[in-house]
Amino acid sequence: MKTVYFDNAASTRTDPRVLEAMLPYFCECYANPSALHSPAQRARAEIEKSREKIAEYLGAQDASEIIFTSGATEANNTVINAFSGQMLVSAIEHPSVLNTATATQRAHLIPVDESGLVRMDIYAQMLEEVRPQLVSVMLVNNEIGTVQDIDTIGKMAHDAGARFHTDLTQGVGKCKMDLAMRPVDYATMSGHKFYAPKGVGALWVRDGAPFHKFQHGGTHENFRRAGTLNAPGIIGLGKAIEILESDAEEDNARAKAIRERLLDRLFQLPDVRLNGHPSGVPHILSVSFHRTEGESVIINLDSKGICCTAGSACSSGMHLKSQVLTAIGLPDDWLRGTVRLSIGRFNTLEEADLAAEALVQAVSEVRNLAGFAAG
């Protein structure tokens, strides 16, 4: 049985470019990069030039803006743990951002409409109101993939005398960056969402930004964030940064024309929504289907051989309601049904078309088994 992957939001698979440049990092130039020795040194070299890289495609000032992660939720967290005061969070934010925030007791979550922008006449009221330190607003959903425009979100936080973090992590590749030129002044994100390796990110501060470490130990990253580095992971991040300055227009279009495809099919079953802005971005597809078990459908499609979740990865499987379909106001009977398709670099139409008459049938069979006559 063929395997169709369309879980790109939760993972994307390493790119075998990415995996050629980071084998000699395993077992021929495996020295510790923080060490005198030329081995450590030849292996220093390629991490500062995977900095310069990752650097200019941020378009950020200077490359030592850029702190090397396990990821984006030590990125995340670092920067949430930076801040003592009140802070604003989208209600829709990663549970990287939004548990950490909430946990502090000090958060404030901005409430989004029902394709999930952030509410701009609440967001300039909380401002007033709360007078946050801190605003984190993501750039790219990761369950529906509605875009926020953080330029204007950015500068209503710094107005209001507020520093302002977005996470990256589903923009790279589809969204633009040029950091420097926004009203950003912490961006982060996660290499296994764009065909590098898990375990490894970056944290993106802007020069004269307040900086708290939060992992402690030797002198790594300038004092920043102890820990060996992880050499063979940050190359790769390099490499697929690389990469995607050269394939990103083509894996865009790509994925437009397989989300496309997939729609169409969907479409023609009865009782069926789209969640999220309608442009957003074209890797992540949100569909809900009235009064029918998601999960059940998730299950169903895997035994034909189709990966795809019932929402985010981080909660699948938890029986937990989807905060972000929670947020955008989804009602209970179509919340359930829900199922993500997140599209791939390596996804071709062929596969759209397998996945989509899967989904089709499973829809079907589950609606079938519960006794719902569609209408």
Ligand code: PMP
Given for the second form:
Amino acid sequence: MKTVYFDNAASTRTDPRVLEAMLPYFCECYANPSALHSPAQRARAEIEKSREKIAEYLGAQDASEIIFTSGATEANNTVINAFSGQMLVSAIEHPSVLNTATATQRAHLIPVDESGLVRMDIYAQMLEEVRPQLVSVMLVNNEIGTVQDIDTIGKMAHDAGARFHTDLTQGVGKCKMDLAMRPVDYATMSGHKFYAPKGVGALWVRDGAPFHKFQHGGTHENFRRAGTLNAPGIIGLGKAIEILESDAEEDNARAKAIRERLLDRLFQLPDVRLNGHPSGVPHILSVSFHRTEGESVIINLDSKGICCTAGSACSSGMHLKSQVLTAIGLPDDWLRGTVRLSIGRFNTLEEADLAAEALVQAVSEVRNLAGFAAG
Ligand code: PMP
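Got the form predicted on its own; any chance of the form predicted in complex with the named molecule too?
Below: every chain and molecule of the assembly, starting with the one above.
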């Protein structure tokens, strides 16, 4: 049975070109990149090239502003924990921001509207009342694909004397960056969302923004993140970014075509709705099927070789109600029947047809089984 993978927002396949760039750093050039001998320095030189590429892609002022991490979770924890004052975070942040911020007991959640956009009127009021030190709002939401206006949100934060962090994880390869020119102080990303491997990511800290290290130990990363550098991962991250420079446009055009093909077929079913903002990213498609059960649909699809997610991957299997779908005010009888398909570089239109057909069948079967009336 052919596997059709529409779960790219959870993780992407490593691009073979990325893997090829990484391979020499496992068994040939495996020295610790902090050592002084030549093999170590060879790895070190490639790591620094990777830092340059990422800085350039992000539109950072200098490569020294990039800190390599184990992913966006670590990078987000680092930023949030660097602040000891009050903070504002949007109600639909990824758990690595939301739960980290809430754990400080100094976080206030900014509500969003039904499309997932930050409620600017309430945000303005909260800035005045809370006087936060930090505001954190993600660029692209991982469950519904809504893109926030981080220029306005960041400027408002700065005008109120706060620093601004944005989680770029789902926006890399999809949105413009130009960070040095925008009202952003910290940005975070994770390699496996854009065809690099899992377990490597980056944190951008604008030169001059306050910084406190999260992980103590050696002198790595200019005393900012202790731990032996993940040479193959970092080199893969740089290669994945380099590939985006040439492939992202085509990737996004393909995702858009696939998205349209999926929607055309899915909307032939009765009682379907699309979640998120109409001008969201093309690769995330969140659809709710009224009076059905998302998890049963996912299991049914899996038996047909189709991979996707009910709500977000982080909460599936734990029967937790999606905080994002709750925050946009999706009623329970729609929320339960929500499925996220996320499109990637290696998907085809033929796969879209297969997945859409299987999904239509799965929803009908689950509705019939559960005795859900379609009307
Ligand atoms: N932020 C967002 C928006 C994400 O989608 C994810 C991954 N689901 C993360 C942060 C965390 O990334 P990682 O698990 O690779 O650290």
